[in-house]
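The data below hold one chain only, encoded as structure tokens and taken in the form predicted on its own.
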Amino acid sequence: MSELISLGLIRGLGIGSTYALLAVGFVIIYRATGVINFAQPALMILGAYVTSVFATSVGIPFPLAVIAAMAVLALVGLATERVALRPMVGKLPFAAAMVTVGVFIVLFVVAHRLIGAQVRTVGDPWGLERMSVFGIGVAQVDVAKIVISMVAIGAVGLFLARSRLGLAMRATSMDQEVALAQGVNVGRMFGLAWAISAALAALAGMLIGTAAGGFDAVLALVALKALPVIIVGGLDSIKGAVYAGLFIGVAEALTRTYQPQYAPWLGANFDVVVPYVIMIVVLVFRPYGLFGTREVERV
């Protein structure tokens, strides 16, 4: 039972919460602009790198290093939207999505040059320590991932629901022309969506970078697992991104723990493909995702 809770449920929720964090960033940009942001993985690994520099090289206390890294990546997101995506307004979503693929390649090359072949750490305070929860030993890093991710997603949800800027972003996501007619600066909302998404990617990068042994540039590919999450949850649903992220994280952790024992015929590392298997099953029965709307036009 303790193994099921520690290695299956808690670890799965920890993994899934970081997927949810990345997926919410995807959804925010999609709802605001109608474009899937394929540059999110590169923004994530850049966020991990900047956190590492602030916390381990500059010596800033870890919480401040994380906030500073999120601020830096928010500026990177703003600049990316202004330089690469703003000229694509009015173009087909497919063309804009291809631009984000180009942005991903550029940012990934930059991250690879900065990180190099070395493995870095983000300077997190929990490391490999464990703690007792109702008498069951769980890794502090898993608890940190769950708590930090849910607090961040909750803060974004409150911002979108209660603030004037959040209301303007929601109006833009529903109908850009009507929002423009009501005095909303649609271009500014696009930039804000990119800034929030990039900041969330930086936070997710920090959390994923806390894995034992540190992180390298290749870790950016982990963020691709957020794609099955947003498809399962629905491209335009923040709630769906959270539920799907947690579900896929738990499914992946349970598979990693028990599949070698009960279904070894599936082969080694089968847990890596579990998110994509779930995505295919969901696509067969609900092509618009579990919480998405039927009107969504897929890219």
Contents of the next structure:
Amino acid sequence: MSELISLGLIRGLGIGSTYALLAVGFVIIYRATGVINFAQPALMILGAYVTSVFATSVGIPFPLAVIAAMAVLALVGLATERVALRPMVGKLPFAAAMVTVGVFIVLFVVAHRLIGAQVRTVGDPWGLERMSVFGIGVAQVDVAKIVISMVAIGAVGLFLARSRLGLAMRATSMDQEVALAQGVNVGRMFGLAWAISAALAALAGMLIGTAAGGFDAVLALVALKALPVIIVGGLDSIKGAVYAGLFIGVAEALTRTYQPQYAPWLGANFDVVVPYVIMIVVLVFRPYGLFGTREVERV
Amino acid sequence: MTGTTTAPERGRPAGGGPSGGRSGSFLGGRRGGLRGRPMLYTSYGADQAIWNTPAKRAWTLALVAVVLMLPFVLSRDLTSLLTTVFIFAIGGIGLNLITGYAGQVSLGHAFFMGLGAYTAAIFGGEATDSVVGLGLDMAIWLPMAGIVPAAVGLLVAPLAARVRGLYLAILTLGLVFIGEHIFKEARSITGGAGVGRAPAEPVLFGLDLRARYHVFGHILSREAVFYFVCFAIFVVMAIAARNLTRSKLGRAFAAVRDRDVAAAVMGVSLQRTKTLAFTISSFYAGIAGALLVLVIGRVTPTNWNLFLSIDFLAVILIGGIATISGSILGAAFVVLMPRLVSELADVVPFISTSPGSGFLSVFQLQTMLFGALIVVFLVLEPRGLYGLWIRVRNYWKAWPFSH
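Next up, can you give the form predicted in complex with its partner chain of this protein, since the form predicted on its own came first?
And the full complex, kicking off with our chain again.
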């Protein structure tokens, strides 16, 4: 029972909340611009790298290092949007998504070059301490992941719901032309979406990078799991991204804990593909995800 | 090559084209139209002909002649590199059929290539202690390498046809990851992770393609023999694809791509069209995968990963969306560019050939250029290399007058 909760639920929610953090970034860009940002994984490892530089080499206090890294990545996101994505406005969403694939490749090489072959660490903000809650061992890392992700997502949600800029962003995602007619600078909203998304990616990168043993460039592949998450949740739903992220994280952790024991015939490391299996099963029943908006077909 | 002859009744004139409303019979519907006016098409068949101008036919034949001469001139490793171009072109054409022509974005090409490669290995490979193999002839394993992925494509298609746009892109991305896992686990077929297995034996009708042959006093290296075989397969598949795109099915593909609701209203069955696009594309991918292993030699399950899929997206994006010749240009570009970069590395100072020193290694520069070029082409010339060629051609058509 205690294994179920600590290794299944808590660890799963920990992984899941970082997926949710990444997925919210995807959704924000998708809603604002109609593009899936395949460059997000590269932004994530860049974020983890910048955090580790600030926290270990430069030596500023950890929370400040995280905020500084988020700011740097927001600028990278802003620049990417301006250089590569702005010219694609009005073109097919598929073409713009492919541009982000190109951006991914470039940023991935940059990150690889910066990180090098060795494993880096983000510092040791939480350590590997375990605390005991009602007699159940819980890793502090997992708690930190859940709390920080949910606070960040909550802040973004509040920003979108309450602030003037958030209102402008929501208007842009509903109808760009109408927003333009109401005096919203749509181009600036696109940039803002990319900046927020990249900052969230940096935060997620930091959280995933705090795992025991540090991180390397291969970490980028972890971020790809946010893609099945947004498909399960529905491409345009922030709520869906959070629920699906947590759900898939728990499913993955449960598989990692119990599958070798109960279903060894599925093979080693089956938990890595669990998000994709869940995604396909969900798509069989709901082609627009659990919370996604169904496209209206009109003749 | 059916459409190259005169056939004014090969379908009604397409509305909106340059020869749109003109009736085929008025000018006789001859291919090439009036003498001295090569661009005047008088029938849909003529408009869609593969060799619609005499010049095009002459240049194509000249190009084929050059391609056939090359292995006698080039070194063996360059011959192998060009063989890879043909194989990438086959795979690229497959991806272009589904993504370029039918508008169904697929990131799952690597999965179907892997399926083709392992099907070929089962039917054509030698059995060892650890892996299965039937050791059959290439005449059997090559078609099977296309048919099995096509069958799997047919199985996946009903789901893929329900899902649209970017949802489909991510669904097919899932296929790559699940496929990689299955390939790793199916050790008796693939050799397992990190080990891999030898490919199928290239023995065609009892003729071993890895031997040297004496032809007209020349010694043909085994690379050259394989080069000719791949070129022949490539030509057949390219012409088949070109003809497919000119057929009723090809027009259905384009209709679904441009506006699926409108296509459905016009009586195009979306389910059937998307399924066929998926199946045919998987067939091409399977053949390309089976042949690619023969060039590489030995592969592990991780070779069929997301990056291979992205390579093929680059082939069609850089080459030209929805053109067969574009797929070929793109394949040549993607395969030859890394080689070109590494040749240049000795000349350009800031590129190092050894990792760790210098600003960027050759491999990093190759990868980065690759990504940058995808962006540059999509932003500046969405029609790719084929579009550049069209610009050059149109310039000379109007020369010396700019308008």
